[in-house]
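This document opens with one chain alone, in structure tokens, the form predicted alone.
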Amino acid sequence: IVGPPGAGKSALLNYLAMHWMAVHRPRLFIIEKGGSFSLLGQHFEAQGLKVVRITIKPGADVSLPPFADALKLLDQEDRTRLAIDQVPELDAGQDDEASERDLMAELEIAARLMITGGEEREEARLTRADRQTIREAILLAARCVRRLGGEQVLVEDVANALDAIGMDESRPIDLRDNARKNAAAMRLFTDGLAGRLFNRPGSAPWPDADVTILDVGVLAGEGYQAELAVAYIGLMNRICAMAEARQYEQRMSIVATDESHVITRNPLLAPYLVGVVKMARKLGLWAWFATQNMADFPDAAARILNALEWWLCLAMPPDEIEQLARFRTLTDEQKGMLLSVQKRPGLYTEGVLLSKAMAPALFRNVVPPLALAFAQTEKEEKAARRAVMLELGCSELEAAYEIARRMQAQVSSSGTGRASA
């Protein structure tokens, strides 16, 4: 779902989530920032669904160890290829029929995010020998943890393995120096908030809920780009593990990422997501992304964006259409359709549906009042909802219901077909 601020992405995603649960009843995971789906979660609970809310913030008991699956490498060690010239990038050489995760490549990406922060200059510093050393350290850490009877590989285990490689006098001096530097960089993720998130064993499995709402919280702020990317990997790994455990059930799962440009702007995440999304389909897990800024997607995201089957483009301005063309070939006719859409505040937003399965189609997004009321997150909208709470002495959810009722009453009385939001 693509559209500028105010185009109605959150309202549409709220409505789609309500539609999914009413018609298909999947296991729904929503990854967001800022509590935009808090009221929707309360609504689902009021309708008898089981809802779990998880927010990443200081003091929260949330742990997302990125190397939690590293012990699985030991069960497939004969297939764990350490040499970089034998292992392609995660997004290279994979087709849609790939049936097995390249676990080592995924774990290497998590380590590189910690070492370089995903910064291009730091990434360029890593040689192929450095990358091979990182892979070797992950495997050494897994062996050490298993030998000591541990259950999960932590960040400090991989950092310790890199330090051990750095002290191995049989290795070239430059490789040893780089290993020690990389170990020091990884140790930034063993203290403070990052340590609490990534350097503790994963907390007990999330409850089997109908809806799980995951708020990235403080990590959406400036200065936490690397931590956000590592956390997203941890979240997606957990979601995929849950989907894998239930892959033989008829019930499907959906994971929707709102404001996805904030998360996926890190170039290292793109190859990880390519592999995960392709595997997720085989597990009955379907991914949706919503974004307001195509410019924040790095060129490395082309493979994941090209893999998307449906694009809902809401009232995109010309510059965003050009950004979309970076990742999807647009004909002059399609660009013309995208430029022709209109938006009437309080009434509707038009858009264009793009898909490889059908010709481009214009559509008009008229979101029901209830979904509009749930998506009201602007300051003045919150103030209006607070006023209704004080007026009626009711809860925030009940105030949202009342606002939706007043919207519907306005529609009925005005005959315009839509109430003002």
Ligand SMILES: Nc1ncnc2c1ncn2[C@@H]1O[C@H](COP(=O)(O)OP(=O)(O)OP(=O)(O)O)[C@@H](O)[C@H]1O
Contents of the next structure:
Amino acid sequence: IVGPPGAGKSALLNYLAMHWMAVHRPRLFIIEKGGSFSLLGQHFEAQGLKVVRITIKPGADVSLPPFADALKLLDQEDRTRLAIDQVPELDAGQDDEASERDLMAELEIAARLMITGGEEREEARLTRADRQTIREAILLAARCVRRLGGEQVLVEDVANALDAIGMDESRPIDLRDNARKNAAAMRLFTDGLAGRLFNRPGSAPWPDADVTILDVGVLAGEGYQAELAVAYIGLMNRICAMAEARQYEQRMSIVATDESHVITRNPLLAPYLVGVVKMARKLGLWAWFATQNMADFPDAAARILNALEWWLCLAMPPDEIEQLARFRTLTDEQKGMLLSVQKRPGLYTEGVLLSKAMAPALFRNVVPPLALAFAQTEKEEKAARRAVMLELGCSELEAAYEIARRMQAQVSSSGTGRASA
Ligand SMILES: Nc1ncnc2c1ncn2[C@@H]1O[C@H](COP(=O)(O)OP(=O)(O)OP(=O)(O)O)[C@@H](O)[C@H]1O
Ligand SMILES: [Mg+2]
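Okay, that one was the form predicted alone. Can I see the form predicted together with the named molecule too?
Zooming out: every chain and molecule, the one shown earlier first.
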């Protein structure tokens, strides 16, 4: 789902989530920032679904160890390759049916996120030999943890392994220097908020729920780019692990990421996500992304964007349409259609559906009042909801129901708009 700020992405996603639940009853995961789905969560709960909310904030007991799966490397050691040049890049032209998950490549990305933050300049500094050393350190850490009977590889285990390589006099001096520098960079993720998040064994698996709402909380703020990306990998790993454990069930899973431009602007995440999305569909896990600012997508994201089957483009201004054209060939007809969409505040928005499966279609997005009321996160909207709570002495959820009723009444009495739309 793409569209500029205020286009109605979160409202549409709220509506779609209600729809999915009513029709398919999937296991639903929503990754968001800023509480656009908390009322929806309360509503689902009131309807008898089991809802779990997890918010990343200082002091919260959330742990997302990025190397949690590293011990699995030891069980597939014959298939784990250290040499970068033998390993196809996760994003290098693999066909859509790419077979097995390349765990080592994923773990290397997590390590590089911590070492370079995904920053172009820092990434350029890493040589192939450095990357090979990082892989070696991950494997070394896994062996060490297994030998000592540990259950999970932590960030500090990998940093220690890098340091050990840095002290190995049989290796070239510049490689040793880099290994030690990289170890030091990784140690920034072993204490403070990052340490709590990433350097503790994963707490017990998340409770099995119908709906899990994950708010990236503080990590959406400035200065937490790398932490956010590492956390996203941790979240996705957990979601995939759950989907994998349940892949033989009839019930499908959906993971929707709102505001995904905040996350996907880190170029290292793109190749990771391509791997995940491809693997996910074999596990019956479907990924949705809602995003503004196509310009924020690094070119590296082209492959993930190409892999998407459905595009719902809401009220995009001309420059955003050009940005979209970076990733998707648009005919003049499609551009014309994208330019023609309208928005009538309070009534509807319009959009264009692009898909490989059918011809492009203009659609009018008439979100039911209930979904609109749940997605109200503007300051005035929150104030209005608070006023209703005070007026009726009711809960926030009941206030949202009331606001939806009033919206409906207003539109019905005006005689125009939603009904005829
Ligand atoms: N289909 C719709 N019909 C009428 N009003 C809508 C519709 N969709 C959204 N709105 C209204 O437009 C405003 C913005 O919607 P929303 O928060 O969903 O946008 P967004 O695209 O998620 O924005 P952002 O990028 O800032 O998160 C809200 O006040 C919402 O009630
Ligand atoms: Mg939004």
